[in-house]
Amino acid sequence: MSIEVKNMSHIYMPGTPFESAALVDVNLQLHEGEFVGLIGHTGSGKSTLVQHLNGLLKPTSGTLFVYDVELTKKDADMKFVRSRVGLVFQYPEHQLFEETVEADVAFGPKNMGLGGEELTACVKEAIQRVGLDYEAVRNRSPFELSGGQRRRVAIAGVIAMNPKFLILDEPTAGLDPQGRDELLELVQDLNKSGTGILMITHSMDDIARVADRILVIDKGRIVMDGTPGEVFSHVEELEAIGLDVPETSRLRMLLEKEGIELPSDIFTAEEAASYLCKLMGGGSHA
């Protein structure tokens, strides 16, 4: 496995009147090549959890292994860990700072020791992998690009370090529908090429469509872990902790009351409509 969390807790400002438990006894395994969604209401502990996974935060208690490196040890090889697990923050384009796109994307791999033709090839590949024309953007200021393009440049700067696992915190936040769809397609392509993905999102319809597995966190605890079909079958439980569900999950629940079973792998309105039309045409319930 790539990442293993054992009985991990994190307390902010311990021993003060403002002490707050952000994570409580979390146990979790993430495997290379998986596409995992992480959902939870605001303040549930999502961002705190992912910041532990490449060493930005240290747990108050418990253990954490990333590619067999125990991050809780003082001599943990953080350079190795961060070369394996890349973290893309929400609105990553706000972190761009170099004069050109090429220089910005090169920053991470250069700090890892790459140089010369190897660095150039690495940067070119990363820019092309996020769907941008290398020759067209390499010498442009990232601040001249559109919002969606700047976000792609920021992601390119992370994947230029060739991580085996990529963590994205609300990567589609603030994008228009076209930009959102294009970015989700990019993330799916990265996953298909072998990169493990852990994605935080508030869009239940999006994550139901793209993830292999979904984790639900509430009050610092992992309360559900399963396939999209398994997790989103718990409509009432999810709503009780302040989460929405895909519209098809609501439809599925209503249809079940009428004795009609909608397959668990259907998560879009188009798929549901197509299935129901075939069902009605066939004249029998599934």
Second form
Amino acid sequence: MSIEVKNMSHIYMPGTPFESAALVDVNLQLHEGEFVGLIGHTGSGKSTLVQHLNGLLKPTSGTLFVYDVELTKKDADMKFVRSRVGLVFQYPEHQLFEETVEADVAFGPKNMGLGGEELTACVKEAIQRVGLDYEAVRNRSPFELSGGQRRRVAIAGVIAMNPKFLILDEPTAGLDPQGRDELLELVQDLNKSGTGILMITHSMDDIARVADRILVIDKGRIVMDGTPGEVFSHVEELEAIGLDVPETSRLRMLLEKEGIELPSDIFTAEEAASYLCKLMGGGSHA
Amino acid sequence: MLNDITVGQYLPGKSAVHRIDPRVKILLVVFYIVAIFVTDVFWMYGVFAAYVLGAALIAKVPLRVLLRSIKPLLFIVVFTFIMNLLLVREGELLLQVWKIRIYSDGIIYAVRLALRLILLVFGTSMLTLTTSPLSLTDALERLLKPLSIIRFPAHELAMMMTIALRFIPTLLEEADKIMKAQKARGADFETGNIFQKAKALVPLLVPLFVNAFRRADELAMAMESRCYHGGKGRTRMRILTLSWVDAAAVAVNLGLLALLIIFG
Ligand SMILES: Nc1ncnc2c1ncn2[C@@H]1O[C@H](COP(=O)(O)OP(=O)(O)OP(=O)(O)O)[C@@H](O)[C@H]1O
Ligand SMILES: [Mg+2]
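For comparison with the form predicted alone, would you give the structure of this protein in the form predicted together with the partner chain?
Expanding to the full complex; the earlier chain stays at the top.
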């Protein structure tokens, strides 16, 4: 098991008038190579939760194990944990600082103690991985790239550390539809090569399509945990905590009322359309 | 880590002290400061201390909070106290140990200056504890307004202060976030000698400044697109009016002034 969280709670600014409980008694297990989606309303504690998973925040109570390191212990090896669990923050392009793209991407691996040819090789691989032309961008300043390119550079900076589990906090926020699709493809690609993924998102259609498992968090508590099919069959509960459901889930609910069943693993409009066409006796739709 | 820094120390409230017009409050504090530095009579310091403590009582400012405000200046108070004690060579010689001589006037000067500094901090703290930073800049702008005749940029100054105050929490939040992001990439801000620590700050400071400039640019555009064009002809959202609280505060201070004139 990669990450295990037991009875974890987090209180911001304890002992002040601004005290607020952001996480309440969270229990959670993340397995090697899984693709997990984390959804929840604004302020539900998503970012707070993921910052615990590589030791950036300390729980107020409870324990957590990351690759067999007990993070709540004083002498926990943070470097090791952070090399295993990569975290891409929201709007990561705002954290670039080096003069060249290459140097910025190299920051993480260098902190991990990498150097020489090994370093160059992993930087090159990471930059190519995120779909940028290594030779064309390596010596450019990150600040003269476009927003979408900058985000790729920032993500490259995290995957260059070769994490076994990659956490992304709303990686598609503020991207155009094409950029969003490309980013999702990149994440899926990483997952296929064995990296575990935990992705925070507000786009239900996307996450239903790509994730193996969905976690729903509400007011600091994990309230649902299951496959996209299971989770998104609870349309009313999700709407009650301010969450959307994928279009296909809504369609499924409407069809159900008419006595027509749409399999729960269909999450794209195309699949739904061709299934329904077949059902109505036609061939596959053109 | 950055949570420890509180910006301004305003304690919101509805007491009479809170409700004194910020312009009046600033002027009263100026009078108070002049007064404690003018008077030489020791028992007058007691009167002023009672005045400040009374105000704190009315405003429900905990004594602990008021006392804490002296902390950043404690070093200066102690330092000037010792300097005065050792360097003043007037009055009677009271004590001589080796080369150190303590004179009676030295004690008087040292105690007087220490009292003045402490009262100064208490008074100004009462101002910032009971007035929101925004009212303060607003009041300052109005008080400085007459100076615009000699082209003093009162409005611009106040606007800059307001914006700075507004963005300090944002900046701290951002610094916290960038720090975490770089830590996630293995950055180490805590260990190492002073040079290593300074160098470790580069990945924090560069993005912080870049983002601050970007934000300033955006803010300027947002303000301009909403027709901001400086202070001229700009109306105000809050109209300040004087009330009986202000009259009462001024009356108390006239009393103090009378004492000051009579007893020096
Ligand atoms: N540094 C902080 N200090 C104090 N309170 C905080 C801090 N960060 C978050 N909170 C509070 O904790 C709660 C959870 O915040 P969190 O950022 O984890 O939410 P989120 O689910 O990521 O929301 P969003 O979708 O808007 O990113 C919120 O109520 C927030 O106000
Ligand atoms: Mg968040």
